[in-house]
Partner chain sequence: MPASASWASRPEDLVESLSSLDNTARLKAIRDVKNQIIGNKTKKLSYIKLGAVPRVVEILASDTEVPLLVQSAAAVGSFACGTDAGVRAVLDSGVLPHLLKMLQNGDTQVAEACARSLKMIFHSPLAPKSDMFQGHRMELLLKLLNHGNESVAEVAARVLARCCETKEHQLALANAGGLQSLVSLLAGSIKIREASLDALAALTKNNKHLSEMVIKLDNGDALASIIRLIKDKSSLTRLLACMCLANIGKACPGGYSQESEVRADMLSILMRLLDEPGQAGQDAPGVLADLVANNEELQKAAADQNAVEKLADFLLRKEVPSKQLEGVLLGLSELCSKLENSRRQLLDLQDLKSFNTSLALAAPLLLRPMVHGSLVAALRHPCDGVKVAACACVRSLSRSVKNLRTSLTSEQFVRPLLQLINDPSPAVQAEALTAVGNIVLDFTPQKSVIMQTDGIAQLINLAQSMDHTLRRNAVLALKNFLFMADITVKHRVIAELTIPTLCDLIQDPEEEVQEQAITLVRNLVHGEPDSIEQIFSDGGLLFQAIEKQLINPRPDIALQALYVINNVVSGSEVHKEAVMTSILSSQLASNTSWLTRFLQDTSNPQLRVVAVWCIINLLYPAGEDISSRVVRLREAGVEAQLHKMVDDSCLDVKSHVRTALEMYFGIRHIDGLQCI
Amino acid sequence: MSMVHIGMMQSSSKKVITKEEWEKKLSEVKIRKEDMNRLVMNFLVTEGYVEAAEKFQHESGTQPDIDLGTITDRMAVRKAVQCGQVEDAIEKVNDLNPEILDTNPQLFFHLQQQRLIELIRAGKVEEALEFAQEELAPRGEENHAFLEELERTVALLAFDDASTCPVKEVKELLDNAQRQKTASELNAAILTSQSHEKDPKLPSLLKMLIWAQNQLDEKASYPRINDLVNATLEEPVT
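Show the structure of the chain whose sequence appears above, on its own, in the form predicted alone.
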């Protein structure tokens, strides 16, 4: 028997759940509005949408679990890193809570690494070399992972124009994605220091939905949600 025939038999053996049946089952699931509101507030607070959080608090009566005023300070730190102003970001985070960097050597190293990247980006070769030797090299001697990151970063100096580096793993350090990665790590550390989840719950729930649908695909044909933005139920494949 061919693999095609086997696949067709397996497909035909799946239980088919119509859209009407599925919608009826969904309507029987009761979710409290208060829980949905807390989920939305959690996302707004964690991602730093302070104005939206304030408006949502006023309209829904949902209280955030942290002072909304701290969001503005946290977003100022995050924006500074995203703009390449790492020294400014370090000063701001120390004003918020100096223990954040004192107790997280990996985060502090990544911020110093980002400072080095910004110096290289600006073409300040001598200053970059001096900074690498004085600030990063001693940390690299104590930690092998830090040393590898330092060597990868310093490799950018081998080119007159760092953006022409042919090694993808090295050149990508100049991408905005690298700034975003460092900014996100710092943002998560600030949230943790405030006893708040470092990641919003909503994306995790969406990932769980995708995983659950993939598991269910093996057993049944049902109205999937492929459009996560609009949560549209697709007709089951029969």
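Positions refer to the first chain, counted from 1. Rigid core here is just the name for the largest C-alpha set that superposes within 1.5 Å across the two forms. What you see is a predicted model; the values in this text were computed from it and never measured. Compared with the form predicted together with the partner chain:
- In the core-superposed comparison between these two forms, the C-alpha atom of residue 28 has shifted by at least 2 angstroms.
Following the display of the form predicted alone, present the structure of the form predicted together with the partner chain.
We keep it simple here and write out only the one chain, dropping partners and molecules.
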């Protein structure tokens, strides 16, 4: 009974921590420079900034957690998809590691779908139809979800100029965003095959910061970080 009472008392009058106290506490927390550098390197490597990673390695002496050569390969694959050269991308991935597309039917389907989209974009109608029939239809038979996506893609052929297609979900397939989506899916699969996490660590750290601040908001008033880009400490609300 008394416990509940105290709890209610506390929630009604939140503890206030001033900026000075907060900064003093913050300065007491020691974070190793090497750890910070590794976080940065992890970001550069995962996102594929190979030149920046090389420079950063040179300047800070931080070892990348992956062979930088593999980043170049990965980026070449990604770029090929972004430029619409899907077949080229597929061959490159298969040289990198044949397991990736062999064990990932969904990704393989999306790449084939992208290939079909590129054929349609280039106006190669006959080739597109043949490709859809030869390569994509059997995948559609294996998996119902693929069939629906295939039907949506083939719908592009119904319009002389697909960009005038009235159905939003169909027209979207021709957007650059579709290429980006396929490219990121492929990028993530390559990273996973290299025993590397597919997302950099920094964004999840930021998410944890936001979560922790939200938790703390219920108990105390403190110098919050609202501007994540500059990480400025706000004055506590009293």
